[in-house]
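Just the one chain here, laid out as structure tokens, in the form predicted alone.
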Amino acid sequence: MSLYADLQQLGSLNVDVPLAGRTTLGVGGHAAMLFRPSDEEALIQAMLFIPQETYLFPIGRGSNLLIADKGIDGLVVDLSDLNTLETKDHTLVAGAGSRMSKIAQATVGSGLTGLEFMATVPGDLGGGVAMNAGAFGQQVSDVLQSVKLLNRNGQVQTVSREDLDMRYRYTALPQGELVLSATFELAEKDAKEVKQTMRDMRSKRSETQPLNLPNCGSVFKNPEGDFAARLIESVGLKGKQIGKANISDKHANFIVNQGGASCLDVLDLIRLAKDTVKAEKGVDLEPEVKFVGCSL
């Protein structure tokens, strides 16, 4: 059987698929192929058919991504159906395709604390683990117990948090391996308090971030002891526009798509902010957004 036929047996496979609508920024070209496995076992089986030389890229909701205008010449794997979610005692196990907002909501019903910040993160768990996502003083590594990973040979392993060298917006995942699920060890807390904390976080996020326009979240990591947004604003770039993209006039560490922005528009703004802050403030901002098929 052909690769196309093999993967169709394990989910859905389409060719020449536009990716812009699959990202929160609304930017990017087409995927040569897009495979959506029906469940975790289907993805494991699929690895036996996908040639090792095929470029593989996992995607969830597509937050924190800047995809090149030329697209991705490979196989994009949509993990949306890996969305199982289970809580037992103080433990929560979630599939890589689970929306982080839904995971946060599940902790409310179980009276558990530690993942409230996920209520404000517009992405799926796989990406959240891969970048050690966080907000409001919480991050994935604070309560992560272990991650189940899949390699290109179809082998599955469980890796503990201690073996992932997790730091601020960084996780040392083994090269080429995909996140299947993650297990969290949480603590008990009154459900009403957990819910109120999430409400407060959402409210603050709405007040300070440009949620009304497509964006990829924070563009740069905050340098130690400072904020990327403050630095970008201090060099006069808040509101700066190139093409159909601009540095948000609400939060300078966000780039928003005014409609029809290209990857090049966004890259030019990122370069401008990075170079200007380095020249005028002596701070070398490190991107938080992941570049796919493009680079600075």
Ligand SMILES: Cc1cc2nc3c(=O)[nH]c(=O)nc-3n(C[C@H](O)[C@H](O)[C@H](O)COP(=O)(O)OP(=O)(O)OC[C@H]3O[C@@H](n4cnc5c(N)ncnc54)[C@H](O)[C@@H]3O)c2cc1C
Contents of the next structure:
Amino acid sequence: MSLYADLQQLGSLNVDVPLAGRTTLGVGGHAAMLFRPSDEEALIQAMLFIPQETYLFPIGRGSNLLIADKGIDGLVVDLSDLNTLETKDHTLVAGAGSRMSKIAQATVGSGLTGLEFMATVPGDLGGGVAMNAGAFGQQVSDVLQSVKLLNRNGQVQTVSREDLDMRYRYTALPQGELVLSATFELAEKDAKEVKQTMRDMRSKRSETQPLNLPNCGSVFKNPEGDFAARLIESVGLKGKQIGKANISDKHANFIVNQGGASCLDVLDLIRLAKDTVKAEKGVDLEPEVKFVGCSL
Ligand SMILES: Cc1cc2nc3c(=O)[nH]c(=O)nc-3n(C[C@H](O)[C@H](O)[C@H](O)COP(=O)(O)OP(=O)(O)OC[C@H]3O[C@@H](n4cnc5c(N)ncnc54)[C@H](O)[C@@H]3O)c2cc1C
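Structure of the form predicted in complex with this ligand, please, following the form predicted alone?
First the chain shown before, then all remaining chains and molecules of the complex.
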């Protein structure tokens, strides 16, 4: 059987799929193939059919991605249907495709604290672990116990947090491995307080971030002891437009798509901000957004 027929049995497989609509920035070309396994078992089996030389890219909510205009010449794996979510005592186990907002909601229901920030981050669990997502003083690595990983040979292993070298917006996932699920160890807290904290975080977000326009969250990591937004603003680039993209005039570490922006527009703005901050402030800003098929 062909790869196409094999994967069709284990979920859905489509060819030449536009990716821009699968990212929050709304930028990017097509995927040669997009596979959406029906569940965890199907994904494990699929690994046995996917040739090792096929470029494989796991996509979550696409909220931290800048995808090239030429797209992805490989197999994009959409893990949305690996969305199981269970809480038991102080433990929460979530599948890679679980929306972080849903995970946050589950912690309210169980009176658990530690993942309130997930109510404000528009991604899935797999992307959250891969990026060590965080906000408001919390991050995935603070409460993560272990991650279930799948390698290209179809083997599954559980790895503890200590073995993942997790740092600010960085997780050392073994090369080419996919997050299937993650287990969190959380503390108890009054559900009303947990809910209130999430409300406060959400309203702070909408006051300070350009959430009405497509964007990919923070473009750069904050350098030690400073803020990327402050630096970009201080070199006069707030509001700067190239093509159909601009540095947000609400938050200078956000680039927004005014409609029809190309990857090149966004890359040019990123280069401009990085080079100007380096030249005028001597600070080397490191991108937080993941470049897919493109680079600075
Ligand atoms: C408005 C807005 C606000 C944001 N605020 C924050 C914030 O406060 N804090 C923060 O940390 N981030 C923030 N982000 C960025 C983004 O939401 C996070 O990085 C999020 O964790 C990405 O999850 P995702 O599912 O969208 O991953 P994607 O963007 O789809 O992918 C990100 C990376 O994870 C990899 N990946 C995805 N799934 C898997 C998997 N199952 N196994 C292995 N690798 C995988 C991808 O290949 C890619 O390299 C924000 C983004 C937006 C648009």
